[in-house]
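As a starting point, one isolated chain is supplied in structure tokens, in the form predicted alone.
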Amino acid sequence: MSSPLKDPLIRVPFAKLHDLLYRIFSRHGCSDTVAAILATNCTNAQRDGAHSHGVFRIPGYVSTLASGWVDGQAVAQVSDRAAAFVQVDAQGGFAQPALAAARDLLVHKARNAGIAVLAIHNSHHFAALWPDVEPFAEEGLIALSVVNSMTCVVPHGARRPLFGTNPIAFAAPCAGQSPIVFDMATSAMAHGDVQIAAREGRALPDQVGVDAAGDPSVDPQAILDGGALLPFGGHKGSALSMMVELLAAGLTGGHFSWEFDWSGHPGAKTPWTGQLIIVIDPGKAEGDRFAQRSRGLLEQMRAAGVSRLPGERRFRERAISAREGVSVGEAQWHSLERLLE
């Protein structure tokens, strides 16, 4: 597989990148509120080295907005359903503004009841999932979120794709350091990482996906062109992906991964599904001890020989970006600027 020349990297201030992305979202049909939230989400991902969910996603957002598939002006409708349950209809818009609209109520309920659930439906999620949960951990809360996506994963033992990549994200406070945060697809590889590998001409590891004939393939383009991804860990990853479908779609009222049809909207990229977020106040059980116990667990993991803890790479990249600016491909930056023309 041939490998094209890599795009030279440049470093730009966080605020400069955020402003450019905000103007792009505004230019292509988003309200000021939605543009600001999406720009922050994408800039944070780029800052932390999560490039498959950073500026790489912007052309997909733009083409989706142009297709009429998603409403960039949508105002989410928040419903207080029970003592520890909040439901949000995203009104055909993006999931992150829906979360922002319900966040204060969700935290209030979690503080009062010890736990609270946020169920988002009629929503589009096209970003990394960890930015949705990390802010809760920064407030001393535990957060777990699941979101399903478009059909592109073959369940274990099946013959055709059915599930989405269906990620799970978790965040918890940790005394004296950044929160413990992880975000993982239940597929063997995130769909965005496959797209980046195809763009860069890189082969994938074995057991990531299959081609259109159902044969194992390490060619990312073959997986994208009529092929499919596999779940990680065989039947275990497949079971987790099923769980995500039930929680993110079945429980919230959102679409399952196979239940929407975007064929009438050429250029649409964002899955129209659902999201569930569970927030727990550990103070109700352990007081201030939970964050200390979290740190104790990490210390034991390091003592056992764990060389890289969950989230460490992102926090390291974040520190570098704070000192040197956010890393962006030079050609990629100019492509972003052209989206304002």
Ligand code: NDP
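Throughout, rigid core stands for the largest set of C-alpha atoms superposing within 1.5 Å between the two forms. Positions refer to the first chain, counted from 1. Note that the coordinates shown come from a computational prediction; the quantities given were computed from them, not determined experimentally. What changes on going to the form predicted together with the named molecule:
- Once both forms are fitted on their core, the CA shift for residue 299 between these two forms remains under 2 Å.
- Relative to the superposed core, residue 288 shifts its CA atom by 2 Å or more between these two forms.
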Contents of the next structure:
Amino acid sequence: MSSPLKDPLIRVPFAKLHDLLYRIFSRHGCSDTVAAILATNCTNAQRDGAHSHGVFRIPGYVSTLASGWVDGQAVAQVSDRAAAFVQVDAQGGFAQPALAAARDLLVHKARNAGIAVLAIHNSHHFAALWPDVEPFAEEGLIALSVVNSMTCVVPHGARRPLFGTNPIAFAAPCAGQSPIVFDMATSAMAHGDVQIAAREGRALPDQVGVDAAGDPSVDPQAILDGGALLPFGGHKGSALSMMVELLAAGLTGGHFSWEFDWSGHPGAKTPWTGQLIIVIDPGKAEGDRFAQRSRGLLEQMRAAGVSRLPGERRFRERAISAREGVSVGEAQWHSLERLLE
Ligand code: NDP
Ligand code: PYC
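Got the form predicted alone; any chance of the form predicted together with the named molecule too?
Full complex below, order starting with the chain above.
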């Protein structure tokens, strides 16, 4: 598939892109439920300009489904483990349908207990993480999620890669405006962005990765061909990445980023790991003023000179997409259509 950035852009209605992606997922072995959930996830990412996890990912989904590595028909099994703990076995399928299957129970528990945990294992997550948390904040809840991926990050002080790119996403309600949302890999760069840079022949910034010999490199292809990424922020990002491994895999029972072997499934791209989501009901806090306090915090940040808050770029892209349609590369669109043949 051609690069989303060098390809001339066209604007397509959200529903048209969603329908195409739904048909691709269905054509390549997903159940109706899974196809609809993944199509929504991927269309939302493209709509918000989250290009490393929008339609760029579709060939990877398709090759993974063809390889038999992931089960596109899986029906997640939800277990009510405790007053504030829900466990889901995704049955070797995608994490997003597992979250959807457990969501009502999770929210019910969070509203009762003030907090609830969702532990997903035996799952594949190949997407951006903010779509998993933002909807909770839209209904007044705070949500934090972590997911681990595949070995491609050298822990601080180590000689070889071990961790995944391991993102952390957070969403909180904010009075009178869209929720506060951030979503970030704990690696210096997302693996998807390294792939995009390699396609475009763009050098990376310093301190992002190393080549196969372990020497610092700004060549994205060298990082992809046996090299590795570094955590962001040295020992601090490395500690957060370790935390993600512990929560998303150690706690849930999912695989650590180094624990699965996909070499017998050529074309497999989706990490077979786990995901943790923690949901808090701020309505249980004394005074129930959390959304107002959030707004006050943002006002102070703006007054202090912050001109760009996390999530703002995506919300801006979303508004443009609503007016003009979702932007997709022209050649990219035709490549997608060919996946229906
Ligand atoms: P970015 O570094 O692009 O952005 C991280 C966060 O910082 C976002 O919330 C972003 O907001 C915000 N931000 C970016 N620039 C600024 C700025 N100048 N000032 C203030 N805030 C800013 O994200 P990553 O490259 O780390 O991750 C990209 C995606 O990759 C994520 O969605 C992540 O979930 C996904 N990913 C998924 C993995 C998986 O296993 N499924 C593994 C690794 C990554 P905004 O959104 O508005 O740009
Ligand atoms: O961009 O690092 C990444 C990534 C890994 C799995 C899905 N996305």
